[in-house]
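Below sits a lone chain in C-alpha cells, taken as the form predicted alone.
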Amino acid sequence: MAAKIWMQDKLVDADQAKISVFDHGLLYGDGIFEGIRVYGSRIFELDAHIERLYKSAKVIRLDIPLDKAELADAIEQTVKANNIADGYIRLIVTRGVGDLGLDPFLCEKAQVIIIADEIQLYPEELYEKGLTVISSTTIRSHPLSIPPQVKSLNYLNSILAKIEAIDSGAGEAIMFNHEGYVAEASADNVFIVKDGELYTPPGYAGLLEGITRAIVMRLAIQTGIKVIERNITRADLYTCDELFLTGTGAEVIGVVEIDNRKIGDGKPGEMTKMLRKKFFEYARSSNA
C-alpha cells in the first residue's frame, strides 16, 4: 500500500503529495514543524507538540488553518492510514503559496503537511557504545535573529554544524551560543553529569527546550537526582563524569568522547543508562 500523506485537509498518496515552487516554505524556509514519536500505536506527547507548534506559529505570525483538535485528528488519521505502530511523525506548516518577494502576508494560505513513517536516527549499537561528538565552530543563531523557541523550517544553522560533525567522523556537534556557552547539539538537547548531579543549559542559552528534555528532567527529579539549569562551558563538557543527548529522534543517547577527549571511562555512564531505561519505560507506558 502506498504511503499516505496529509496535505492541507485530506490524505493523498505519497506520489501526489506536492507543493508549489512558490511556497514560501521552499523559497525562504518560512514555516514551522514538529517531530513526534509513535510508541505502541500511541502518539507520544501529542498535546505538548501541538501546543509548541502553535506557540511557534504565534511568534512568526503564521495562521494555522486548523484548530488544535482538528490538527490532532488529522495526525491520528495519518498514523492509522500508514499503520504506524512504532515510528515518527513529521508535522509541517509552511507559509503557503506567495510570490518571489519576501512579504509573507501575500501568501494565500498556510499549508499543512503530515508525514508518518518509520525512523531510526542512530544504530542500536551506538546506544550501547556511545556517541563521539565535536565542538562546532558554527555558533547557534543569536536569539534576536531567529528565536530558539521557534522550531522553524530554517535549519541551515544546524545543518552547517552537522556537516562539521560528518567531516570529522563524529555523530553529532555541540553548538555554543554567542557568549560561548553550550546551547544544544545540532538536533538534540545536552545534559552533563557531575558529582551525581544533572546539569543542562537554561532556555536563555539559545536552545529549543525539547519535550524529551523536559520529560528526562522530570524523571530524574522523581528518582531523587538534583537537576540544575545553568550555563555550561566547553571545559565543563571536557571534565564531566557523563554526557548525554536527548531528542524526539535520539531519545536518550550517551556521549563517550568530545574533541578527542574521553568522557568518564569511555562508556555511557550509569545515570545515562538509568535515565534512558526510565524514558523507554515511560514512553511505552499508559501514563505517557
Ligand code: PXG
The other form holds:
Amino acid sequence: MAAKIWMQDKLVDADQAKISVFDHGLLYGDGIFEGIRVYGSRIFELDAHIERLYKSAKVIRLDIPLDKAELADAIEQTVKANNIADGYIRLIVTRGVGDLGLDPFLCEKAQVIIIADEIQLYPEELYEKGLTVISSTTIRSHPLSIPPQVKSLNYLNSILAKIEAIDSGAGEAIMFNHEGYVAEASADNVFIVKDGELYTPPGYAGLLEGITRAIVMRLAIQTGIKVIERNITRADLYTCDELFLTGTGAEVIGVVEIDNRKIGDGKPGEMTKMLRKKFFEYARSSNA
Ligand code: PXG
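Would you mind generating the form predicted together with the ligand now that we have the form predicted alone?
All chains and molecules follow, beginning with the one already shown.
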C-alpha cells in the first residue's frame, strides 16, 4: 500500500487522503485520470500522459489547478516519497466539491489526487500462452456521447464489457463502435497482423489513443514493418494471422482466441513476440 498520497498541493499520509461525498467525481463520474508506469525509478512517457490529461480536461471544461510543470513535479515527488522503482501511478483530477445538482461550475475547485504504488502485473505465463478474448455486445460510446478520447472517470462502458469477458471466462473484451468497426478493448488498444503488415483502428474509429499504441507503432515502423491505420471488422479479427493488445498495464500481450476462433496456430505470433520484446527493452532503457 502506498504510504503517501498527493492531495491537491501536498503529500499526506494515506489514511488522511480523503475526499468529500459531495465531490462530483464520486457523484457523477465527473473527472479524468491517467495510468502511468514507473520503470527503474523513471516515469515512463510522463509528458505524453500530462498532455493527454490536459486535453481530456479541455474537452470536459475542467480547470486543473496546477500547471503542467507543477503537476509533473508533484508526480515526481509522490513517486519518490513512496520509494517506487517499478510501479504504477494513478493520476486523478475530479471536478471537486459541489452540490447535489449537475452544474460543474458550482464546484469549488478541481481536486488533484496522485497515487504511486506497486503494480499488479499479468502473470508471465499469460504472455507465453496468450489471452482469450470475446467480442463485447457493449459498444464504445458514440463520438457525440462521452468522447472515447477523454480518459474520464466514467468507465462503465468498459466495465460492462469487462463483465461480459469475465462471465465467458475470457481475459478481455473487444469493443466495437456504433458503425460496427473495432474500436479497442476495455482498457487496451487492438492490433492485428495480416500478411506481415500491422493494422490498428484509427483514432476516428472512437478510441483512446493509447500511449503504448503510439510507441508500438513507432517501434514497428523503425523495424521496417508497414503500419496501417484503417477500419477493422469482426471478420478481420477472426481471419488475421496475429492479434495483440497494448496498454500501460499489459504492455504488449498476444491474443490467441476470439469468440471460439483460434488465431494463427493458437500461440502468440512472431511479430507480437518481437514487438513485445522491443517494447520491453525500450521501456526499460535509459533513453525512454
Ligand atoms: N483504451 C482504453 C479504454 C484504456 O483505458 C488504453 C486504451 C491504453 O492506453 P495507454 O495510454 O495506457 O497505452 C487504456 C488505458 C487500469 C488501467 O488500471 C487502464 C488503463 C491504463 C492504466 C491502467 O485499468 N487504460
